[in-house]
Every structure is written in structure tokens, then in C-alpha cells.
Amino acid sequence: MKPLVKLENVTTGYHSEPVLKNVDLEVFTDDFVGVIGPNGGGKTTLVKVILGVLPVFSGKVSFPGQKPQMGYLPQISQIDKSFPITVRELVASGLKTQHPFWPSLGKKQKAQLSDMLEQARLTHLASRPIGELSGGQVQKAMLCRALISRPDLLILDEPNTFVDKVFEQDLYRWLQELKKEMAILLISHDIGTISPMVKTIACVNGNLHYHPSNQLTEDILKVYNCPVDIIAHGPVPHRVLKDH
């Protein structure tokens, strides 16, 4: 099986300063990869390289088969809620990533939009400007934007940060279904919650350590130099009290 995305010995960063060094990673069609690591360790940088918005200093990013359609949910702090756009317009913009020169949506696309809003229980907010929404509602609309084109790979960058518990519950319920249809790359600090959902875990802290399982132990995290507060290597997540 060919991977959707393949990173080979990739070094990248900003303004000639490397953030990630010698990274290797393959993401396959049935993968659900949880990405963990400390702030500033390079998790978002990894996403930017995969999306093609950040060039590599050395190494190679490739798509061994046909280049996959990718859906992206950024951190909520990157979303400008003052931008004059409604929920309907925001979600519909996800369709135009494939056909950016469409003057308007056709009948099929309008049906897709209606179905997506209904599925996310956002129909009653469709005409509402995003500036009037809660953080969770904005994230839900942004997730719909990422999903409406039915991507091959869904990338989520800390989607549950600064949002309400209602959105968080909806998100994890949704991901349980989506992982049957597409590959998912999920950046999160909440490893105790995501461990039961993901298939594998990548720890990013200047470089990348790939663990081909969702069961992490304190010893593994120590070897990988990956500090987190919560780990799960069984049915009950627990807090790690000492530095590792």
C-alpha cells in the first residue's frame, strides 16, 4: 500500500532557523495518527510542511500516489472572528478549494452544503456572522469547511483548545465515524482522551519519534523526550506527577 503522504529526512523551520530536523513519517489511507509534544516542539510546523505552505530546508515531502485532497482545521486562535462571513459562506468556501473559480455553487454543491450544516446541527446558525458565535460553534463550522469536500486526509491542529465541552464531545463522536472514511492526523495535548481513538502516536519535539501503537508508557515518553500531563496505556488515563 502506498502512503498518502511521505516525509523523508525533512528539516524545516522559519527564517533559516530549523524547528524540525530529520523527520520521517508516512501517513496511509487508514491511519489515525495522534501527534503530541510540548509547545514550540514543532507540531504545527509539521502540519504546515504536509499542507505545502512551508518549504523544507532539506529532505523530501512526496505523495506517492495521486496527491490527496486534504482538509484542515487550524487552531481557533488563528481564526479571525471579525471577518465578515456567515456560517453558510464559511462552510461553502471548503467546496471552492477544488474549484476556486466557480462564480457560485451548483445544485449538487448546495445539497452538499445543506447536508453538512444539518449533520453538524448548524442549520439554525447558517445566516449568522461567525463573530456572533461561541468558540465551539466557530470550530464546528470550520470543521464542516474542512470536511465538505470529503478529503482523503483530515488534519486537526489542537481542535479542542479554548472551546466548550459540548463541541469537544461532538468532535470526538464525529471522529469515531470519520476514521472509517479517511486518514486523520490529530494534534492534541489531551493524550488521555485521544489514546483510545488513535491508531498510532507521533511525538514531536524538534524531531519526530513514531510509536506504532496508541498505548504509551511513561518509559516510552521518557525515551522520546516527550513531556505530557496525561497518558493512557490501559482503560484508565492517569496523570504523570514527575518530570519525564
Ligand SMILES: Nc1ncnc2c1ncn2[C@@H]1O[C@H](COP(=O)(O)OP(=O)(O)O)[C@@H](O)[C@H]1O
Contents of the next structure:
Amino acid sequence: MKPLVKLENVTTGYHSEPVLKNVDLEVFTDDFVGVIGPNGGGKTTLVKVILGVLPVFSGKVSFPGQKPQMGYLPQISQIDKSFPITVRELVASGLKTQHPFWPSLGKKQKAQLSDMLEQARLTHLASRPIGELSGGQVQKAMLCRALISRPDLLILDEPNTFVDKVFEQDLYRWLQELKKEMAILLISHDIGTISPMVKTIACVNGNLHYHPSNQLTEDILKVYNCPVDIIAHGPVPHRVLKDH
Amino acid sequence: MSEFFSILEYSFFRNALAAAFLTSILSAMVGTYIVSRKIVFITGGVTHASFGGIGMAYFLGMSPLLGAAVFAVLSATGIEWMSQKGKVREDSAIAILWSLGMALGIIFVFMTPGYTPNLLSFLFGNILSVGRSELYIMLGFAIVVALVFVIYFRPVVQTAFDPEFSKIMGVPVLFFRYLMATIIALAIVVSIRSVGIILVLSLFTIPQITAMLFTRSFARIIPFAALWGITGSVLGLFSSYVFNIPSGAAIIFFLTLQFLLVKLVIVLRDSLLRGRNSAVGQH
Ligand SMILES: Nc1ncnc2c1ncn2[C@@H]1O[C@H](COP(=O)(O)OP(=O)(O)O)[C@@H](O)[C@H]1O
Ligand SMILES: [Mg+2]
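Next up, the form predicted in complex with this ligand in place of the form predicted alone?
In what comes next, the whole complex appears, and the chain from above leads the way.
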């Protein structure tokens, strides 16, 4: 089986300053990867290089099959909640238009949009600007924006910070369904909450260490900060991409 | 009162009214983008940079507005380019641009032999002297901008709100960002004649902020801002004529007055509602 995304020895960062070094990772169609690591460890940087919005300094990011459709829920702190955009406009911005220079929505897409809003129970809020919504409602709308194009790979960047418990429960219920249809990359700095859900765990702290299980072993906890040498000798087998 | 309306018979006054309408509608569209993206300071930098172009054009004996347009477009797209690169701290770069533009303008005007009578009207605006050809330029440009906003509403709003996500969705982000930078620059230059360099920024922000007291949806801010812009600038225009004061200052005065009055009404209404609610014991 070909992976959806393949990172080989990737080094990336900002303004030629490397943040992530020599990262190897493969994400397959039925994967549910939990990405953990300390603040500033490079979790967001990792997803941005997968999404193609950050330059690859060295190494290679490839899509061995057809280029997958990616759905992205950015970290809430990246979003300007005071921006005057309505829920409907926000969710619709997740739809690809027929042509980049002819941006109107077709009939089918409009139906898709109202379906999505209906499913998420956001219809009654559709015309409301996001500034009038609760944090959880904004997150939900942003999740709809990521899902509306039926992605092959769903990337969620810390969806469980600063939001209400109601959204969090909704989210986890949704993820149980969604994981049957798409690959998921779920970032969190909270290993405890996500580990029961995910299949595998990637620990990111300047480098990336992949654990092909979701077990919270003593060692994984100990290496929560992912020091290189400890993890390389942990009892958990590692998926080593370099040697295949 | 009849004397008040008799001034409508003068063509210069009708031109001024038309200019007030057109700049209000133009700045309603462009200003909503500016306020939404929180790039008011950048817009100020571009405005003042354009003064360098005015001075240079004077010195070279060319059209001042053409000089302003060249400087404004270059600085607006330059700032967009810098922010794409992310290498320069944006605010300090803009401060340099801001003051350098003014300095160049002053130097060139100073070096230009003879008296430069129109200079004050560029700094403070003189809507009462807007001519027919300038009106046509305003009209043409307002139509172009309106078309861009109608046809490209989705990508314009989307690339302003979340350029990174737009890029992932395959939207030509750079194209729309540079297009909007150019539109902002030209909209400023076209409005300079009405309110002047020093005050043009207010035309692109105060009606929008007033509108945002009622709505926080991009599409709905624009007509509200146009309305507030028109009432403020028509009031300013009349008082500019009646009291013989600079039109720009008069217009901005009324735009601000409107904002303060509306804000006051809203604050009073809210405190009344709150008072009633707590009296009933709700909440
Ligand atoms: N836009 C940026 N420009 C420069 N440095 C950045 C930028 N974004 C993140 N960084 C740096 O990259 C490192 C990793 O950040 P990030 O990927 O956001 O970490 P995480 O998501 O794990 O908290 C941090 O040291 C941060 O300071
Ligand atoms: Mg992050």
C-alpha cells in the first residue's frame, strides 16, 4: 500500500532557520496519528510542511499516489476571531471552486454547504459573523471548513485547547466516525486525552519519533520531551523509514 | 434655506457632491478590507509615501496625482512583498516609508521654483475644486473596484482572513493580495483630492468602524459604511462651503461626530436594557 504522504529526511523551518530536522514520516489511508510534543517543539511546523505552506530546506515531501485532498483545522490562536466573516462564508471557503479565477459556487457546492451546516447543527448560525460565536462554535465551523471537501487526510492542530467541553465531546464522537473514511493527524500537547483514540503516536521536538502504537508506556511518558537518545532505545519498536 | 439649495446650481458644487458620493462608495469597499485586515497603519504609510510622489511630480512638471499613484502603488506592493518574505519587521519599515515619503515631498516642493498653490489642497483636500475629468477617473475606478468586489468577493475575503488556508485550497493568494494592495493605493490617491493626504485615512476607517457598530459581516459593512460616508461627507461639504473651511477637515469632523453620536446612542440603549433586565431580576 502506498502512503498518502511521505516525508524523507525533511528539514524545514522559518526564514532559513531550521525548526524541524531530518524528519521521516509516512501517513497511510487508514492511519490515525496522534502528534504530541512540548510547546514550540515543531508540531505546527510539521503539519505546515505537509500542507505545503512551508519550504522544504532539505529532504523530500512526496505524495506517492494521487495528491490527497487535505483538510486542515489550524490552531485557534492563528485565527482572527474579530474578522468580519460569517459562518457560511467560513465553511464555504473550504470548497474548491471550478476555476481559481471564477470563484462562484455551483449548485452542487451550495447543496454541499447547506448539508455540512445542517450536519454540524450550524444552520441557525450560518449568517452570524464568527465574532458573535463561542470558541467551540468557531472551532466547529472551522472543522466544517476542513471537512466540506471530503479530505483524504484530515489535519487537526490542537483542536482541544481553549474550547468548551461540549465541542470536545462532539469532536471526539465525530473523529470516531471520520477515522473510517479518512486518515487523521491529530495534534495535541496533551497525550493523555488523545492516546486512547489514536492508533499511533508521533513525538515531535525538533525531531520526530514515531511509535507504531498508542500505548502509554513508562518510556513514552518519560520521553514526553522526546530526547533523542532515550527514545532511540525505548522498548517500543520504531517505524524506521530510512532502512525500510 | 433656499440659498442653501441654490448652491446646487453651481456646477462646481454638483461636482463636489458627486465626488463625495464616489469617494464614499469607493472608500466603503476598500476601507472595509483595510479595517478587516487591520492594516490601517500600512495604509497610513502608503498615503504619506504618496506625498513624495506629489513633490517629485511637481519638481518634474508632471501631474501630481500620477506621481502620487506611482509612489503609492510601489510602496503598497512593496510592503505586501516584505510581509510575504517576513524578513523585515513590518511596522518599523512602514514608519520609515511614512516619514521618507513626507520628507521627499517637502524637499521636492521646496526645490521647485515658484509658488505651488495646490500643495495645501493636497495636504488638506479641496473637494470644491474637483473637476469633471477627475470625476470620470473616480467613477471609472469605483466601477472597477465594485466589479472586483462583486466577482471576487469570496477570494478577496478568504485571502484576507486566512491566506494560508486559501493557499492550501489552491486560491491564487499572491494575486489577490497584490491586487488589493494596488487597489488600496489607487483608492487613496483618487480620494486625496477630496480630503487630503493628512486625513484620507479617516475616510477609509471611520465610516467602517461606525458601520461595525451595527454589523460584523463584511458584505453588510460595505453598504452601511457607504451610507455613513455619504452623510458625513455631504454634511462636511456643505459646511466647507458655508463656513469657508477646508473640505477634508470638515468631512472628517462630521464622520467622527456621527461615530460618537451612534456610539453614544448604543451605549445608552445597552445600559437602559441592562438596567431593565436587572430590575426584572433576569440574568
Ligand atoms: N512564523 C514563524 N516565524 C518564525 N519562527 C516560528 C514561526 N512559527 C513558529 N516558529 C518557531 O518554530 C518553533 C516551532 O513552533 P511550532 O511548530 O509552532 O511549535 P508547536 O506547534 O509544537 O508548539 C518555535 O520555536 C517557534 O518559535
Ligand atoms: Mg502549534
